[in-house]
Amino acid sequence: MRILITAGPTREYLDDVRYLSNASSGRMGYAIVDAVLAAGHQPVLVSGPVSLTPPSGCEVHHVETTEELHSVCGRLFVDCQGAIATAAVCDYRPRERFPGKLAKTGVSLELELVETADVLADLGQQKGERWIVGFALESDEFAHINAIRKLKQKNCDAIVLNRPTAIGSTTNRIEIIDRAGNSVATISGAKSDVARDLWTWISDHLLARTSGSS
């Protein structure tokens, strides 16, 4: 079974050398992708910038912008039967890149930003009888009723919802949210262990559905 995972950080460039982005590791991405491997399937890793070596027999695909995940994304679950989405996308992004560098002028800089491509309500749109996983960062005492939002608006059949003290660490906690929006687990540990929980919870719970493909 073919599975699409994202992970990493994606940039959104202001002029030719600065950029908006975030602290993502990607580790929970890759031990997820480790996890697929061990079970025998066959990971399509999308990756963000950084600083990880891919797990070797993986296919993997570098991105750097939300606008090169949306693409790629799109053209690769096509052949996929399952995508477990743990990129953390930019949600926004500058409405004009410069070009160079841009020098300071003494003046404060008014700097708009613009929405990016939603990749994993997209990706929902399209899925068919394919399954999603999608990831939830939320940090208030709202963060349940935010992931489950979520989980309906991407069209996901679970939601794994986590705290910003995951970002750039070795462990995680997790809660994953099934498609009826029901708090149906809680993971903690080594982002390794976490990873392979999830995955032994994705296939008890998912892979039924694409059991008859490879």
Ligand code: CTP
The other form holds:
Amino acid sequence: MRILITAGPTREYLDDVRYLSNASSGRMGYAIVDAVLAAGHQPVLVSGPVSLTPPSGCEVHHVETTEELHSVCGRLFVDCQGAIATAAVCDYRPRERFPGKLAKTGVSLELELVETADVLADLGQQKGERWIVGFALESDEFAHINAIRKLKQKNCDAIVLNRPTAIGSTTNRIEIIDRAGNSVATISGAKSDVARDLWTWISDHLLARTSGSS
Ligand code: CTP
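Could you switch over to the form predicted in complex with cytidine-5'-triphosphate (CTP), since the one displayed so far is the form predicted on its own?
Starting with the chain above, the whole complex follows.
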């Protein structure tokens, strides 16, 4: 089966040399790519800029901005049976990208930000019989409520709740929340182990829906 996996951060440019982004290392997504490959499936990786090398045998598409992630995922999802969205997507971009390098003016600069596309929500709208798994990065005491809201809003089949400590780390602690909004598993450890166990859960609970496909 072909499984679309997004990983890493996106970047939103203010001018040709400066951008907004985040500290995502891409490790969780790349570990899931390894787990999918090890299980004999075909990961289709759409990666933001990270310092990791994708495994050989994996189809990779490099993107930088949310707009690129959006259009590449929209195109590739058509030929995939499911998607796992680990990417730490920038929710906002500067309204304007200035050409060249903005020079100092001696006065404060106001930056206007506009929302970017929600890539996962769009995949959720077009998924049909396919499945999608999102990641919810939550920092406050309403983590579960927020994660379940994202699960429903983005039409996910499961959502993986994790915390900001996961960003840039080699380990993670995740909670899998199923379509009904129930917390069904907690997994912690090295991201490679977490990825393997998450993939096992996805195989057992979601793959059956599309197992008739190649
Ligand atoms: N996501 C996406 N496109 C966006 C924002 C998020 O595809 N513009 C995906 C992420 O890859 C993740 C899920 O949606 O799988 C949830 O991302 P998260 O950052 O936790 O939540 P947001 O939807 O961005 O909401 P908020 O920032 O308000 O918490």
